[in-house]
Amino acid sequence: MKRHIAGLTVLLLTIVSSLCLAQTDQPPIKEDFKPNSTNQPGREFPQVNSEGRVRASISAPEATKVQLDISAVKYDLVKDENGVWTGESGPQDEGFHYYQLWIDGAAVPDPGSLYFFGAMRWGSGIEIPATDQDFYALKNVPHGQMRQIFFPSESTNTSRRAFVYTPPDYDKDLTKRYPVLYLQHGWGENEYGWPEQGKTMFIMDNLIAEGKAKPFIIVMTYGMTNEIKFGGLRNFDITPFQTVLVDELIPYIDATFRTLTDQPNRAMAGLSMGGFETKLITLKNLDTFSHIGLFSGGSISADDVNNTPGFKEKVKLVFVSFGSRELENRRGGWGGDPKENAAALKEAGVNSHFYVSPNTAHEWQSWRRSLHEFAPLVFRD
C-alpha cells in the first residue's frame, strides 16, 4: 500500500512539475500596448499591443469580480490596492471587435470607449490595427459627405433615418448623375454600422481618389420593421421592408438626389442578414436592381438562376464573399457551398466573383475588405 501511495505521489509531483515548465514556458506578453483609436478623447484604456491583445481597465473598488468579454471569450482582471481592475485578453484577429465588461455579473460598456451600436446594444469597440489597414485610412485626398437624412414612410407609419455617401465632386457638377448602391448592415446592427464601423466614406474616398472605382452614391438604412429576438431571424418576414426600401426610399431618394433611376445605375449588397435580404430581395426586383452583393450572407445557386426568370439578360454582377475562419467552420450552412455556386454560375455565364477574407471571421474586417472588392466592380461600362 505505502508503495502504491508513494508511486501516485511520484506521478502526481511529475505532473505538477510538468504543469508548472509548461506555464513557464509561455512566452511574456509584449508590453507595447498603446491607447486604441476607438477611445474616449484623453481615455488611456483600453489598450492594445502589437500581439493583438486588448488590454482593459477600470476602477471599481467594491467589486469583487470583474472580466473582460470579447469575441466570446471572458477574461479574468485583476485588482491593485487601489480598486482598479486591469487585464488582458488573448490575441484577437485584425479589425474592429465589440466588447463589454462583466462586473459582478452585470454586463456593461468600458467607459473608456467609444460606443457603437452592435449585437442589439450601444455598447464598447476596439480597433486591433491591421496590416491592410491603409484602404480605410483617412488620408488627404477629396472626400465626400456622409449625409444622415428622415425619409416618410406610410407603410411604417413613421419617418426613418438613412444615411447618405455622396462621392467628393457631388456637390461640384451640379448636372452630373450618380448609380446608386443600396447598402444593408447585419442583425443586431443598425444603419450606422456601415458609417461607422464599416469605414464605408474612407473605402470610396481612397477608391475614386486611386481611380478604382466609379464615383456613385451609397444609401444605408435600418433594414427592420420589426425587431427581432436572439434565435429568431427564422421568421422574419421580408416583405415589410422590401416595401420600404423598393417603394419608398428609392423614390425619395431619386426626388432628392442627382440619380441614374434606370435598373443598370442601382445595386444592392449587405452583410450577413443584409446579404440574406439582398438575395431575397434583388431576385424578386431584377427590374429594379442590376448588381448583387452578399458579404457574409449566403450565396445564389444555378437553381436561384434558373428558377429567378430574366437572371441572366438583367443582372450584370453577383459577388459573393466570406472570411476565411468561416470557410473552416463551414457546417453545411444554407444555400450550398458558396465557391461552388459562384463557379457555377460563373460556368453558365453570369459575371460571378468570390471573395475570400483572409484570416477573418463573421466580423467587420471581412466586410470592410468586401466593399473594397466591391466597389470597383460595381457600374462598370
Given for the second form:
Number of protein chains: 2
Amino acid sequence: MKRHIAGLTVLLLTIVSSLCLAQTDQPPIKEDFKPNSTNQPGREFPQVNSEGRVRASISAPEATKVQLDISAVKYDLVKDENGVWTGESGPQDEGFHYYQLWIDGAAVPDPGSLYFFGAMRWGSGIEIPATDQDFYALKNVPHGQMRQIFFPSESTNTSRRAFVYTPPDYDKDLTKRYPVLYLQHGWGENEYGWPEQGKTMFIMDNLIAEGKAKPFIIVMTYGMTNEIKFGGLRNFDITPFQTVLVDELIPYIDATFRTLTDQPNRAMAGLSMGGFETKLITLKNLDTFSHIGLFSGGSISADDVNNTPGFKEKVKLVFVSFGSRELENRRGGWGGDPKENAAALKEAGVNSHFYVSPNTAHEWQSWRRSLHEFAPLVFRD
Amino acid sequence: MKRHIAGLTVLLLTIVSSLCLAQTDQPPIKEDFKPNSTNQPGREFPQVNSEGRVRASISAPEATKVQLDISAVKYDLVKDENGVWTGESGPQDEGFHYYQLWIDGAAVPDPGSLYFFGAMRWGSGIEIPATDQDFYALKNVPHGQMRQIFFPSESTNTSRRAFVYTPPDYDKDLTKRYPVLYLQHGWGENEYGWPEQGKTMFIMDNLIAEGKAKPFIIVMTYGMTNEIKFGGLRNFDITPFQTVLVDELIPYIDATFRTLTDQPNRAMAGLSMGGFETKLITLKNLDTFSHIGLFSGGSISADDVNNTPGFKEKVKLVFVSFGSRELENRRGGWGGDPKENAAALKEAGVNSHFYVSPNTAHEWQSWRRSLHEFAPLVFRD
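If the structure you just shared is the form predicted alone, then what does the corresponding form predicted in complex with another copy of the chain look like?
And the full complex, kicking off with our chain again.
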C-alpha cells in the first residue's frame, strides 16, 4: 500500500512537473499583433500576429466569462482591472474565418469586426494574412463594377436579389458582348458570399489587368440552400433553384446585360453545396452550360460522363478543386476519389483540371484560389 | 408625534396606492409583436408591435444583467428558466433606428438583426413599420441597379468606394445620357447609408415607375466626416472631401457613366453633416452644381444668396427639410429659422422648397421622405 502511494506520488509529481515543463517550453506568443483588415473603421481589435493567432478584446466589466470562438475551439479571455477582456486563439490557417464571442453564455458578434454571412448568420469574420494575398488585393488597376440587381421571379412570387460583376471595359465599348459565369455560394451562406469574403471583384480586376483572364460577367444569386432540413442533403430537391436560375435569372441577365447568349459562352461553378448544385444543374442542362467548376463540392466521374448523353461534345471544361486539408481528412464519400476522377476524365478526352489549395480547409481561402485558377481556364477557344 | 406618524402613514399609503394605481392604469403591452423586416434570415427576434415597441430576446444563461438600448434609453430584459432574456422598449417613432444590446456591461450588436453603419459603428437596426412605408417598398416594377465602384483618388492615394444608382432604363437605350445627383450621408455614417437604410434604390424605382421623377443617376461616396475631432465641426475643413468629390469623383463618373456633364444636370444633396458639406461645396462651385438639397442639415439664407455671386442665375433649386421633432426641439442655431429662410429665398425669386417630415426626428425616416420629396423637383426644366 505504501509503495502504491509512493508510486502514485511519483506519477503525480511526474505529471505536474511535465505540465510545468510543458508550460515553460511553450514559446511565448509573438507580440507583433496588428489590427485586422476586416476591422470596423478605427477599431484596434481584433488583431492578428505573424503566427496567425487572433487576439480579441472587449469591454464587459460585469461579465464572469468571455470567450473567443473560432474554428470550432473556444479560447478564454482574461479580464483586466478596467473590465476589458482580452485573449488569443491558437494559430489559424491563412485566409478568412468566421468567428464569434461568448459573453456569459450569449453568442454574439464581435463589435470590433465587420460582418459576413456564413454558418447561417451575419457575424464576425477575420482575415489571416495569406502568403498569396496579393491576388485579391485592391490595386490601382482598372476596376469593374459589382452591381446589385433585383430580378422578377414568378416561381417564387417575388423580386430576387443578385450581384452582377461587370468587367472594367464593360462601360467603355458599348458594342461588345461578354460570356457569363453563374457562381454559387455554399450551404449556410448567401449571395453576399462571393462579392464580400470571396473577393470576386478584386480577383477578376487583377487577373484581367494582367491579361490572364478574358473579361466576362459573373452572376451571383442565393442558391436556396438554407431551408434544407436536418440530414436532408440526400433528399435535396434542386428543382426550385433550377427554375429560378435557368428559367428566370438567365433570361433576365441576357435581356439586361450585353451577354453572349449561346451555350459555349455560359459557365456555372459553385463551392461546397453550390458545387453540388452546379453538377446537378449543368448535367441536366448541357444545352445551356459548357463550362463547369466544382470547388470543394464533389467531382465528375467517368460514369457521370457516360451516363450523360452529349457530355463530351458539349462540355468544354471540367474544373475540380479542394483545400489540401479536405483531402487529408477525407474519409470516403464524394462518389470516388476526385483526383482519380479528374485523371479519368482527361484520359477520356475531357478538358479536365484538378487543383489543390495548399494548407487550407473547407474555407474561403480555398475558394478564392479556386476562382483565381478557374477564371483563366474558362471561355478559352 | 402620533399624529405625525399617522400623517406619514397616510402619505406613504397614498404614494403606494397611487403607484399601484399607476401600474394598474398602464394599458398592457399589445401582444401583436411580429418579427422585424430587418431580422437576419429565419430569426424570430427582434419583434415590433403595433405600438412601435421593440421586443428583444437573447439567450445568455450566465448573464446577470441584459438591456435593450434604443433611442438613448436602456430597457431591462428579464431572464426565463431557460436562460433566455426578453423585454420591450417604449413606443418608438416610425421608421429606422439604430440599437444595441448590453450584456453584463458589454455593448454588442443583437445577433438577431441585420447590421447597418451609423453612430460610427456597424450595428443593429430596426424598422418600425411606417404609415407611408409603401414608397420605399420593394415592388414588382422595373428596377435600377446599385453598383459598387472603386474610383482612383490621387489626393488620398487610394481607390475609394462609391455606390452608383442607375435608373431602370439605363441599360436599355445605350444612347441616352442622364443627370447626376451626388448624395451624402451624415456624421458617424458612410457610403452604405443611402443604399441600405436610406432605401435609395426602391424610392427611385417606385417614383420613376409612377412617372413622378425623371430618371437620373445617384452617386454616394464616403464624405470623410468621421475623422472629426471632439467639438471640431466649427473647425471642419471641407477641402479634402471637396477635392475628392469635385476633382476626382465627378470626372470619373462623367468618364465612366453616360452622364449629362453640364452644370444644369448636376445636383448635390446631403443629410445632417452631409447637408453642411453640400452647402459648403455647392456655394463655392456654382459652375458645377445647379440643384441643392439640405436634409436636416441647415438652410440657405438671403444673406447666403447675396454673398454668393451668380447664385440667382445659377441655382435652379434649393430644397430644405427637417423632421418635425427637430423643429419642435430646436433651440436656435442653424443660421436663422430654416422655414423663414426658405420663404425669404422664394420671395427673392429662388426656386425654394421647404418640407417637414411629420412625427420624425433626426433619423432616417426624415431623410427617406426628404429624398422622396426632393427627387420629383430636381432636374425639372
